[in-house]
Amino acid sequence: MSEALRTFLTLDLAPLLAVTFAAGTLALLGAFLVLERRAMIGDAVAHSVLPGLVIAFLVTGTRAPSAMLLGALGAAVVASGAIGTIGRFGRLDPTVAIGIVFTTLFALGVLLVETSGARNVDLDLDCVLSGQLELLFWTPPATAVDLLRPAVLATLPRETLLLGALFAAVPALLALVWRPLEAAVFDPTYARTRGTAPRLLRAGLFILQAAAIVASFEALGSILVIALLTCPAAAARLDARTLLGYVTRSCVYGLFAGVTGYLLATRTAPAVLGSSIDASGTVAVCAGTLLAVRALVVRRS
């Protein structure tokens, strides 16, 4: 194995896979948020994860994956319930309720980080905003042939393996309920007449979206999670004709932004600027640029 390949496997393989898996999953699920005009829900959940993580750490005293996942999912459920409650009883526009909830919970998370011992275990604001892709190191095997062994691949960082599992599971789960989900999205009344429960499907979809956000949060940070939930889907929405085409195109755009942004940050930037730049921020910029370019192309056509 050449030294260049070993260096790539050590420094870049795990974060590149992580951002690719996360980008595809978030863009795929974000397509439904954008289609239903609920993209700000994803923003709220992404910001609400922070207090859930800190509280889970304070209660359990550990950053074990199970504790962090439960804390983050609990915060996502609280955020969703608070948005519905404020909107219903406060007679406020849903976007106003979302703004109130996510800013309040995010501020609570910041205060908890500052006043507790959470910052001593990498729960700091830099990690919250831009993640820690650059910290996903991997010790590759001695020979290239060993890269094909499942036992060797199982030693990849926990974040990469979790995001890879989601990337495989989410399309499979959506495929199982595609027809009733399609009906529930476009015509809930018709879906009910066919024996489908639109609310149950939407609840299941929300759980998948929240799980993807929580799983991506630690590695990617809140800025990139929000960008990947919205920008690829918005770009795909400009000229999609069918739901399947729209969702597929959104996923492809997300994958493109993830891979391109990471390589620009870690390969192009050192050659041009002399050093690498923040990978999460670069991927977010690529996602936004992709949306802008697609909007210009569609407008001119």
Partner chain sequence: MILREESGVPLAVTALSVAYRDEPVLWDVNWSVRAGSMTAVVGPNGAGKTTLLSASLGLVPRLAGDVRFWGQPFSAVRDRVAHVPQRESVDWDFPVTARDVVRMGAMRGAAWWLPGWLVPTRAGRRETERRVEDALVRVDMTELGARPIGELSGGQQQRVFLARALAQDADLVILDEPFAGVDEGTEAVLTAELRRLAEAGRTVIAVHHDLGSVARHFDDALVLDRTVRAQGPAAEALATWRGDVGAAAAGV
Contents of the next structure:
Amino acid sequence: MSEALRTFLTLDLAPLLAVTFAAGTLALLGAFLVLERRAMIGDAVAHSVLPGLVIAFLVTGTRAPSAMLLGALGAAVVASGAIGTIGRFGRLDPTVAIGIVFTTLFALGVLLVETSGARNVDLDLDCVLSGQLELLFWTPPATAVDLLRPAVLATLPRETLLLGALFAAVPALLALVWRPLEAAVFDPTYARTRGTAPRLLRAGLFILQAAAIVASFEALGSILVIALLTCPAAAARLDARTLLGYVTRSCVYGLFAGVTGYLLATRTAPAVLGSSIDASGTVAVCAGTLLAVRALVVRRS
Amino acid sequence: MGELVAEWLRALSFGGGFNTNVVLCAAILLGVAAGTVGVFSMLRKESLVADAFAHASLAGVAAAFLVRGALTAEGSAPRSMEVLILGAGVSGSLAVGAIGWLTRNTRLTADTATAAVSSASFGLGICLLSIARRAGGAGQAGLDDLIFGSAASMTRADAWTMGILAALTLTITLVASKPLTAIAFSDRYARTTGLRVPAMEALLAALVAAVTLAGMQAVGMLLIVALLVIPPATARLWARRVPPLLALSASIGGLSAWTGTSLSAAAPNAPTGALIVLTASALFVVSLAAAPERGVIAGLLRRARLRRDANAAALRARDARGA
Amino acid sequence: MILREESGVPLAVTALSVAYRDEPVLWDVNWSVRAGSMTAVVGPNGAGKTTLLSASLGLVPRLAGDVRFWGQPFSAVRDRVAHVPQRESVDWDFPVTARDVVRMGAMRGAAWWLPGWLVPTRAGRRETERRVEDALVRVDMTELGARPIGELSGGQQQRVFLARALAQDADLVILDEPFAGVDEGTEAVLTAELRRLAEAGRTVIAVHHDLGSVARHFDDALVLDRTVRAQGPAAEALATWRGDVGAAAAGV
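Alt. form predicted in complex with the partner chain, vs. the form predicted on its own above:
Next comes the full complex, this chain leading.
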């Protein structure tokens, strides 16, 4: 195995896979958020991940993945419940409700990170901004052939494996309930009269979306997650004709932004600027550029 | 704990030294100004435009820092708030313009466009910030303060900038409150009264931008939108007409800034922005529970009463038919 | 008393009250629909016409009262009842084709959540596709089936909605303002198809806003204004209501 390949496998493979899997999953699930005009809910959920993580850490005293995941998911559910309650009783515009909830939860997260012991266990505010891709590395096998062995690949970092599993599971789950899901998202009222449990389906979809946001937090940070939830989907939405075409295209755009962004930040930038730049930020910029280019090409007819 | 409370009360009652008091006064002015301007953006359902503006401003701040660093002597550029604010204003305005363009010219809805543009431009900001950090230098630490807000790091000059900008915004908003109310109520109606609606819309956007920029250093760009959203929403739960809404929202904004900033003076570890926002949130939560018409408790009680009446009516009707 | 007794009445509403937030919208509504009839629901704006249909179908919570379809709760007879909501209720910019929408009508059965290729019964996909094509033919939309719904005119969109109900092959079709904002051609197609359903023994209920054409299009009518003002054969119900209103006006 050549030295360059070995370096790539050690330093780049795990973060590249992580960011690509995350981008693909987020783009796939974000397509539904954009379609249901709930992009800002995704925004609120992404901001609420931080207090969820810190509270889970303070309660359990560990950074065990299951505790972190549950804490963040709990916060996501609290966020969406609070948005609903404010809209229903306070009769305030949904954007106002969302603005209140995500700033409050985010402020809580920031306060807890800064004043509690959480700061010492690498839950600092930098990782909120851009994730912790640089912590992902891998000790590759001695020979290239070993790369194909599952047992070897299973030694990839936990985050990468989790995101990979999610990226494989989400399309399978969506395919299983595709028709009723289409009805539930297009016309929930009608779907309810047919008894195809649209609210259950959409709740399930929301849990998946929240799980993807939480799982991607470490790779991308809490704000850049939103770029991958919305930009690829928005780019695909511009001229989509069928649901399947739209969702597929959004996912492909997400994968493209993930790979391109990572390589630009870690390969091109050092050559041009002399040092690498923030990889997750570059992935978000790639997704945004994709949307900008497509929007200029496809105007409203 | 008791020491902390004593320290807080001292700061709250303006006993914390001249610098602290200047920052405190400026913060209160900011809260009042944001509470006032925020009423109009809430009524126009544009509350989250300020959020996009603020997220996008990171790119401008980092770019301004880099440009300034390149123009002045190697790595020795002192942090200059005015230059950074200028950069923030430019990139924030570009983002708001892009959101408007996407909503008008494509089939994307405003919320999608807002989320996409603000997060992607924040990504650009993060990229530029990573370059600025590598470039290093004395002022680089100040950039982080702009993201999460830190009143402790504010110099007296910074506080004056914030206070003057906030006071100016507040004055203009109050002077223009009548036409702003008209466009918040209905564009079409405002046009029939001969008002120049596009000019007023531009004015409101500029006021929102001014408050956002003024508050960036104390509250931070990720949380400043809270000052424009939470006080007006809290006031809306109690007030039905615009004048009391403005008065109440301004008071809540000022009170939150006062409490939050003095708390952070007592506990320098705690981020100012988060404390201000959480004070405002606490007031909102209490209001949402207790408000007479839009409160949760009142709503649940009314619902229960109505259900009882309906069942009684149904029973009476059944008896009448049976008889 | 046998609660789940089958009856011939397609829809019977007893003492129904509904409130949105704290505002009562319907108060003590009692109504029954004749099998095989075309029944119009009419009334002034804000009379609660849409709410009555939504509450009957369990879409909005009821404060009090009871709704039975053929003597049974709605959940027991879902597949026999087709709902055509107001056209404005969905996002017509949604990326689906007309045929996709109609296909939603053909999904049914307890195992709805299983994908078609996993369901061994019901003659599978071919039967579904036949019903979808048949429904498209009946509303004269076969050629536009592959179009995204956003590219259709208002009338064509309404036809797609009706086709979705037809593909369901239901015994009771409930429509909300089917004739609102549609062209004459569509109105003719809708009227003919609804009449055909009634002649085949199905029951049709529609919210209708044009008082002038109620007696022409429908057999029966319910006049609603928060509570029942009149019901029965269309002409009589309207006359009763006009008489009441006239008497009230004379009383003032």
